[in-house]
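Consider the single chain below, provided in structure tokens and representing the form predicted alone.
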Amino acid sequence: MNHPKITAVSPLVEHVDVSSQLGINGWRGVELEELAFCIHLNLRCDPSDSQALTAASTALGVALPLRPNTFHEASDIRIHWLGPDEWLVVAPTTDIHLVDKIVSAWTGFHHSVTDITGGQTVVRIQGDRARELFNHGCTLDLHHRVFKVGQCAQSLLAHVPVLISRRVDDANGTCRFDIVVRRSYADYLAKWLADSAEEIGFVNRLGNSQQPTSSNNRSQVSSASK
């Protein structure tokens, strides 16, 4: 049976300002990019239950972080600590059975698994002046000696609730941050980022992301329909 084709669209599908601009010093200090079409799962369980933690680690291929404001990553799956008994998983859409795997692994344990894929997206900010851009609208101290690689924190950026994670620098040593933002705030935040980055210069690759998918792919259809 042939399944009809639909198109999954990112939360920034209407933000089509894909552009580049030099800053006042003649450089482009940051790059803005959406990491669209990721799977987002909210997990909750008893952190003192070692068996539940082991089961989750086996299912996900990476352990749940227990240290506050940190994340663990393996095979493109990232698990962020949100609270003592709460985590956010961000994974590629190729892991379409991730929900079933963790639910099956936690059978018999007190837990909660919520698929929030359609309600969030990830914006990557990287560049030599990335921290300067954050300083325009965030009160967190993101200096590399304070906010280190592997750390994450929930805060406000331009009055928008976000989850900020400090990623490993790229091959050129360029600083990278990923921001998880709710779908309803994504377009506003994208416009704010581009506007705030004018003085330092930017490459803007946000928006207009589309991905063909079949109707039997639950995670991708969810991303398009919510």
Given for the second form:
Amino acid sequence: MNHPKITAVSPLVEHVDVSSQLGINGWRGVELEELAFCIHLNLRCDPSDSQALTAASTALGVALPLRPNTFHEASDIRIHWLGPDEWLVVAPTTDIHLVDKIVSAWTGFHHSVTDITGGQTVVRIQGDRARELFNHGCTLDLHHRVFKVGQCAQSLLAHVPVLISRRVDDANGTCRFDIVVRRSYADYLAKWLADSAEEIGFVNRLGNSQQPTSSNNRSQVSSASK
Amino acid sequence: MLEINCPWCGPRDQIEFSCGGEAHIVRPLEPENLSDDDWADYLFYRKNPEGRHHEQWCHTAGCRKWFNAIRNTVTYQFETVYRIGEDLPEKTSR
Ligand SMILES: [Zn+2]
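Okay, that was the form predicted alone. Show me the form predicted in complex with the partner chain next.
Everything in the complex follows now, all chains and molecules, and the chain you saw is the first one.
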């Protein structure tokens, strides 16, 4: 990944559809954007091994969530529960040493660490009507009293396997969801999202991600989260 | 559409799951000592009850964990679900 001749390319690079459209009644339903080039790590260990859990939270700065369908977050690192012994870490591009940290912390423990960084991406959906968008193609109950901030769930969205997490709401009370999707499905999902957002209105910034350089990538990630 | 209770994730839609057939089939410890009939019985023969059936299911699109369920093959109703390794909620045989 850090090889000088290899350029990181977002799976949505060919989608480039920077458009906006008002929905019926002039709604501005959702904003779509990509959190490209994040670091994705798949972690597995025995959840009853408390020493391994402690070693992981010390190395990552975030504890592995043990409650099903929740995620923990600290200093831009998010750890999602995928299963009783499996987690997904999503971290800013700059955290290139994260994988080394967790591998050395888990030396001697029964574990698995897989760097799946290039294999998936994150699509962010935010806006008052974000839930309506999901309702077109997802059977999860995403009502705010059921699917709360800090919860995540793996399910199908428009037949695509995804990990949906409910993110911190901003001051205006608009809701925000992050969708982790595999690279090969990303373009289809982006098109489906744009199509299904038509009636509620949208601002589409998908495919607009530039490859980060070492100096600006962190600011890019944090500006995307505003 | 059925709503199936994943023992880890809670109630989810049927499309997230796949059924793995009869549960609690134990692989013989010494297959080389089995008769052909017993081996065939282990490999191919499955219960096909009308009513309560112990099945294994996988939460394919969710946590990807296998679990066991007791399902009524007539009404499709799930009586109970339990994790792999957990005792049957109630010991019943054919
Ligand atoms: Zn599950």
